[in-house]
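Only one chain is given next, in structure tokens, and it is the form predicted alone.
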Amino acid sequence: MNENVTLLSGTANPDLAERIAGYLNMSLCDVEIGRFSDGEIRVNIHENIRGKDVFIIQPTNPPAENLMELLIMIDACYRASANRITAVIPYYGYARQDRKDQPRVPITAKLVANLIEVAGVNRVLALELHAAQIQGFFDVQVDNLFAAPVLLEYIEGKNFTNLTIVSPDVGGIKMGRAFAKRLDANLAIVDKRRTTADSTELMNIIGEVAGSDIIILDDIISTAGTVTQAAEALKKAGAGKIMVMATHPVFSGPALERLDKSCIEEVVVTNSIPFNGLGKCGKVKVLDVSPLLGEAIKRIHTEESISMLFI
């Protein structure tokens, strides 16, 4: 990395960001990040960015601040004729409506697109979109990581017996065969149908899973609904001992107290937002992605090929 790069954070996972440049041996720019009176979000870049290579780290988990954040900071080093301004979110908020699936309803994933290039920025870096077509919703370059090579790292210390990946849903098999094939692993598959936007009824699993020690992939952990449902009929169904794996700790409402009663033994997510559950659930083991979205900023500022950095 060389002078002609600027890494900036917002305020929504400052520790990300600084484990970020530090992966890179670089310091983070001198960027005050306040409110006026009435609240309104004000920012004044501390540095001078013209002409850099400038990365913006900021997930838009909620509050719906830390978009607006992003969304002013961007304007900020846009307006301070920096050369080239990426978005790098960790965290895709508003991700989950992603389609028009019945009458009246908003598509948000495509608004936020929407939003974020009308502010300036070049180009976007994401980890783990809630589904992969978000990138077409954007008409500058995205590059969509994946956590499974810091999943993955972390599984293979582990010492599983007959071995089986579960997708809590459909949506979710692409992602778990890969994991089973790299694990050489069994894939089996919860069938689900969703009956409200939070909760949803269990059907049945398709697949084996009988004498298996279990770990169910899922991208984002919201109400924990889902996959404790899942655990307890995997555990019906003879299942060994039962992980779950997700990218992003969203953990909202009874997340935590419904992860802490279930029969789930270990529950692995990233840093790609604060966990702020310590104390609250003891099952929750944070993995740290920083040296992933540091590879990938330093390649794409090299003009490198990131695709090594997918598995």
Ligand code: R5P
Given for the second form:
Amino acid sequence: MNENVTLLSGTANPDLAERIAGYLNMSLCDVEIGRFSDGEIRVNIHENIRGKDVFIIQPTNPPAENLMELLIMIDACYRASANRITAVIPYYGYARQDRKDQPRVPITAKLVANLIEVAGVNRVLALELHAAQIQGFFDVQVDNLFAAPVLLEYIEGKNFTNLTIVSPDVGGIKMGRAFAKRLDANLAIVDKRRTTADSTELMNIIGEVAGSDIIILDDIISTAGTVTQAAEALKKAGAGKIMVMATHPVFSGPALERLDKSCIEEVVVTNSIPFNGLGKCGKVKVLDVSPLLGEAIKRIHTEESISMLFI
Ligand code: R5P
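I would like to compare: after the form predicted alone, may I see the structure of the form predicted in complex with the ligand?
Whole complex next, starting from this chain.
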């Protein structure tokens, strides 16, 4: 990569940032991120970035400090006269609050987009936004990558023979259909009804699953209620081995315990968010998305098409 590019990492996922830098054969910029004694975030960039094409790598999963850090880093780069600032957001927090589906609720995904834009970002590189239309919440360009190439490569190495891809909700049908087509598998859907924001009640299975091995495909695992309930329903319907694939391992609250106790044999996620819970659930396998993000960064800088990364 040429010397006009600067890669900066926040503290949310330094391992992923190091891997991206490794893929691009460059070092991360020397930046100090600390706290003042009252807890406020302090950022100090120790290199000249005037006129540089800057990429800031920071997922915005909780705590909110991660988002705040991203905003402050963008501001620091803007005030240091970077030529272009791209926020590389492997996981876009608050994405599930993307519409006003009840009275008196916010559209926080839009608020977050406003904050990032006002901070001074010129473009955004995201990975598997929960809803593609979040791209339109920004007035700057957004490239929304999919983890599909990384996930598919892993499944293809497994040599399934009788496989059904299951989408645990209607929102995931499009991606499920794409996986099923590519893997020559069947497609089924679990009709999920949400009772409260963090709990779900499952309804019908649409499609044939008896005797089939299953991959439940989702974008996010948070409390793991969705995938563990789907897995139970599928087992009752006569499914064989069950694997789960999801891009973002949010793993909140009871998630790891639920996954550990469930009939799911393997849980495949990516390193969009750091995972340190192998001690609590040994079923989790983490795939590396740094080559995907690194290649996109390279192509954005050199103004080449990134559409080949969507295959
Ligand atoms: C919902 O629309 C998402 O695609 C996921 O299914 C959901 O966010 C997972 O949440 P949880 O793991 O808490 O059920």
